[in-house]
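Next up: a single chain in structure tokens, the form predicted alone.
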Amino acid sequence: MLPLTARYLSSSNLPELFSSNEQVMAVVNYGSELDFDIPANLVSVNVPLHQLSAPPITEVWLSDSDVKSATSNGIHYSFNSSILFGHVVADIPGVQNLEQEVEEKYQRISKFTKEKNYPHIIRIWNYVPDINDEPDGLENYKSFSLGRSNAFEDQNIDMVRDLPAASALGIKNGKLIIYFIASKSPGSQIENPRQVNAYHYPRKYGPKSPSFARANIMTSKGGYINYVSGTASIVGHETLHTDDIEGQLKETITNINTVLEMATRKEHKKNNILSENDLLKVYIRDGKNFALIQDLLEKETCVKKENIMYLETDICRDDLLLEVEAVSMVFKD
């Protein structure tokens, strides 16, 4: 048994998991509210995004030991004996001073989980009001990351070692939602030989770079779980593809393929190109596309129909059509 692992479960079943002996550490809904009470001492997040496959389903989180949870300056999280989920959200009306609100999140972030003893932060998904819109002549995705990089660079964030693998996605109901994953020991960071490091980008894509790693391997007793990021169309730093669906969804899959190998040889380990028990988190820019995807998907790959949720949002670059993101769990025999 990993630390923390993840599944995807359709609503009706959430009931009777809580109602079970597993160790519930977070539930994350994507859509609307679910129209029953989610345990008070549960993590619950709720994404305001458009499922585009049914039934929806809902991520949910499990720990292999007890769970507790808490809430501490405006953080909510639950955590055991190695790691720690949590959860944050800020209203930004009209989606003003974006940098500044990154800024003190993830300064707050970094603050918490350093003083609750859980320093490393694994893998983080943001989700960004009006992603591609430039309020003040700079684009909101640009903004966030210069916030995030100013964060990360006062805490002392070693760029090479310590980044978390990340999502950035749109959503808007003007709120800036962020939930995350951080550990008592370090991960294992990966980057794609593939592309430029993100925080080596080049000016143009905004004043700082992205900063997150490609993905995040956590190593434990029972396996390893390897967090990919948010991966796209992107060879080097440019986009390829442009308005070409399929050919995004190929070039994705061989970045993701290729992380996955990376890992492979950084864990001297098998079998962790992706399997059918991988989870896949698909953003589609363009719902109208969403039946081709998933059968180009189904085509590309052997991970279950089950283990992959479709959502329909505006991704970090406009001239991307979609991006994948997994989790992918490797247990010891």
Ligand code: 3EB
Given for the second form:
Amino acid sequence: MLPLTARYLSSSNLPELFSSNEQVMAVVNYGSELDFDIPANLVSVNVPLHQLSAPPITEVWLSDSDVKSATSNGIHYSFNSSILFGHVVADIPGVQNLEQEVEEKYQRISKFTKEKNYPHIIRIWNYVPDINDEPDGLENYKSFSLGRSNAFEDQNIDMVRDLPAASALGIKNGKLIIYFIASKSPGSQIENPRQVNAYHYPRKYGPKSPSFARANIMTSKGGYINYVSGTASIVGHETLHTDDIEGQLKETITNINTVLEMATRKEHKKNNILSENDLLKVYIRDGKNFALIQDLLEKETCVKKENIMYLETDICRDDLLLEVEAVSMVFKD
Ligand code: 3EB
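Switching forms now, from the form predicted alone to the form predicted in complex with the named molecule, please provide the structure.
What follows is the whole complex; the chain from before opens it.
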């Protein structure tokens, strides 16, 4: 076992999970809210993005040991002896002052994880309101990136060693939704030699470069879990294959496999390409491309069909048609 593992479950099977002996740390439900009671001792996240495949699945985070949970300063969290799972939502009516809201939330999360003694943010998901809109001439994604960067600078996060893996996608309901995994021990940050490190992107992508690692690995006695950030058809720092779904998907898979290969080289021996038990989340800008993307993904990787979630949403660069994140778990035999 690993201290924390992820699994996709058919949403209708959740009541069964809750009545089992599994120690659930969090459930992340994409789509409309679940219409049954979620136990109070776990973190429940709802991200209102449409799932393109049916039946709907839910992301479930399981602990290998006792879980406790609480709320502090607007952060809902659950934890075991090595990992903390947290969730925070900001209501931003009219998406005003996004940069300040993001900076405040990131400051709060960084201080909180330090106070609780889980000081390493390993993986963070960001759902940013109206991500491609440009109020006052600055795209919301760029304001988000600026706020995050300011907070991380203030908190002295080391760009080379202590950046989390991340995803940043759009959402429509005027909310900023964040959830994260923090750890007592540091992760191992992975970058992709095919891509400029995101924290070195040139200024044309925003006044401050995006602060995230391409992947982050948590190793423990039972094996390791590799959190691969949202990955797209970017080589160097440029988007490739504009208006070409197949080209973008293939480039994205090459990038993910490169990140897995780098992880393998750094300290591990296997799983250097996507394998059947990895979990994928595929963000698709236009739902009408879903069938094509699903078809291609099934040809290009051996990830099991039930381990792939498809969501319709806007993506941070307006020329990106899709983005894919992964959780890759390797158990020691
Ligand atoms: C990219 O590679 C695509 O700003 O947190 C992917 C994952 C992307 C995370 C973020 C952005 C972020 O630049 C966009």
